[in-house]
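Next up: just one chain, as structure tokens, the form predicted alone.
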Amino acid sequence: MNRQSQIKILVTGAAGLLGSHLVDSLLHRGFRVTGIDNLSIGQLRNLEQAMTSDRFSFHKIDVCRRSDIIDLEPHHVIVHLAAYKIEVPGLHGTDILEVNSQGTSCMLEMARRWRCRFVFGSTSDVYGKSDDLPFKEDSDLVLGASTVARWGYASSKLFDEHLCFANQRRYGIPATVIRYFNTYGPRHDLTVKSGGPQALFFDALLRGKKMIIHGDGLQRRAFSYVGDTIEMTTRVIERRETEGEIINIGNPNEDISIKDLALLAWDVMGCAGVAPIEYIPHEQFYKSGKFEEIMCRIPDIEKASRLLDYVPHVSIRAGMTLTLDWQRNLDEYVAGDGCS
């Protein structure tokens, strides 16, 4: 029996984009994996492959419900990915702040009970409005005023980062914080609650609608294909030298404006003519008062490449093509739909 089969790993948010791909990766490596998710955003179809393994079990559990979590058997590692993202219509700031803080607190309590490692999925959003590019793990974090709803998500994640390291100092719980930079790919959510621009652009085009861009589309992002992101995440879990570290995970090689990303989506679809794009002000979409955009978000991944011995290699065009191949075959769309 190999060593990995003796190690039990708990993944929260297991039915989401990151969670489901991580579950598959860990099972492929030979680990025993338990996935939990309340399915408020994640979908069970994302775990179809995992469900065929006798080393995987799934529980529909809300990470904020201690009474449900307490009955789980001890694990060696907790990977906490369950969270709500930035406030959008249908997802309130109170839910984001309460679920993200309470969920992390509950899972850290389990880490203390089990005396296990804790790997926390944070976000590049914590760098805020800093113009010290590319963002390094020890860069200053520059958030806006608390009256601007846009910063609630970043604040919740930053609080959780502090909570992880406070537990490490006080209780000796080995903690690692991963700051993810804009992952996309097959199994991404198709709604504004959690779906990134790739998901929403392809969704619009497959339904014969316009791609919606918030603002002028000049904001730039460095996108990471899910295969690269998950390989790096799996190596974080496997390597004890990552304990006590904050690690950027992303692909800095091809940052792109949101406008150009929409044009790329149109091109990858094989469409001709002028791409159907509609620009709307941030305030019109978010409906939460003033909105402050981050105009450029690019990671420095020197630490990740050194500790993990891996660098992202999937190009944005290749990743978008793989994503479209998956998305256009979903039951949500009629065969043949596309360019209008």
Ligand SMILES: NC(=O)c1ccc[n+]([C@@H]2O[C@H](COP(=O)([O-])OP(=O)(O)OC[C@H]3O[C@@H](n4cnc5c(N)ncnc54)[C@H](O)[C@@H]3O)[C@@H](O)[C@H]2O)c1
The other form holds:
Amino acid sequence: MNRQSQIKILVTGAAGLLGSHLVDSLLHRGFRVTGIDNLSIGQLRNLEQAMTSDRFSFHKIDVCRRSDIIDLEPHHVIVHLAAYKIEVPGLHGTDILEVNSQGTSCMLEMARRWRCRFVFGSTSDVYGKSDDLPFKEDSDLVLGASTVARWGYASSKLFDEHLCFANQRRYGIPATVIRYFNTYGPRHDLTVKSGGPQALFFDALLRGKKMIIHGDGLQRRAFSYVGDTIEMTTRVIERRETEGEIINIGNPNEDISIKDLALLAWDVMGCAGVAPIEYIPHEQFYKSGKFEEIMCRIPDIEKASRLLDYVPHVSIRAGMTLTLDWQRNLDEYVAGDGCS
Ligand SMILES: NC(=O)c1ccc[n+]([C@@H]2O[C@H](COP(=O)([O-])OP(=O)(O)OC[C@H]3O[C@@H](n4cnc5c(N)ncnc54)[C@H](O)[C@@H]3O)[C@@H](O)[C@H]2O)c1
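Here we have the form predicted alone; I need the corresponding form predicted in complex with the named molecule.
Every component of the complex follows; first up is the chain already shown.
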């Protein structure tokens, strides 16, 4: 029996984009893996490959339900990814704040019981409106007013980050916080609840609809292909020198405006002519009347490359092509070229 197969890793949010790819990566490296997810967003089809391994087990569990989690057998590492993101139509701010705070609190309680490592999936949203680009882990965090719904997600994740390090100080739980920057790829959610612009643009085109852009499309993001993000995450788990650290994980190489991303989606589809794009003002989409956009978000990944010996290398065009290859074969779509 090799060493890895004796190490048990629990991944929450296992049926989601990052969780399912992380499960596959950890199984590939030889670890024993337990996945938990309440399937509110993630889908079991994302775990089809993992389900064929006798080193994997899945439980449909809500991370906020302490009574369900308490019976799990001890693990050596918890990777906590289950969460809700920014408030959008169909996703209430109360649920985001409660799931993200209570879920993390419950999972940290398990880490204390098991005396195990805790790796937490935070977000670049915590940098907020800061214009001190690229964002470094020790940069100031500039969040807006609590009357603006979008900051609820960042606030919940920032609370969680503090909870991780407070547990480390008081109980000796080794904690690592990963701040993920926009990641995309196969298995992305196809709805506004958790889907990124790549999946939503392809979804619109494959249904013969217009690509929807919120705002003017000039906001810029540095996107990381899921394969790169997950290789870096796997190395965080493998390397104990990441304990006690906050680490940005993302790809600073090719930041792109959302409008140019839509044009790229159209191009990757092989379509000609004018790309069908509809612009919707933030106030109309979010209905809360108040929205604050982050105009640019780029990670400084010096710490990640130093600690993990890895830099992301999948280009945005190559990653978009891989995403489309997956998406156009889903049952959701009828055959067609998607250029109508
Ligand atoms: N993908 C990104 O670009 C990105 C960027 C920043 C941060 N993150 C963070 O990384 C983590 C994973 O993101 P993702 O993109 O894979 O999201 P995702 O929505 O695809 O996955 C999250 C999973 O958590 C599950 N979940 C939600 N509430 C739950 C609960 N109460 N109990 C059990 N399961 C629950 C969902 O069903 C889903 O499968 C999240 O914490 C997210 O905040 C992701």
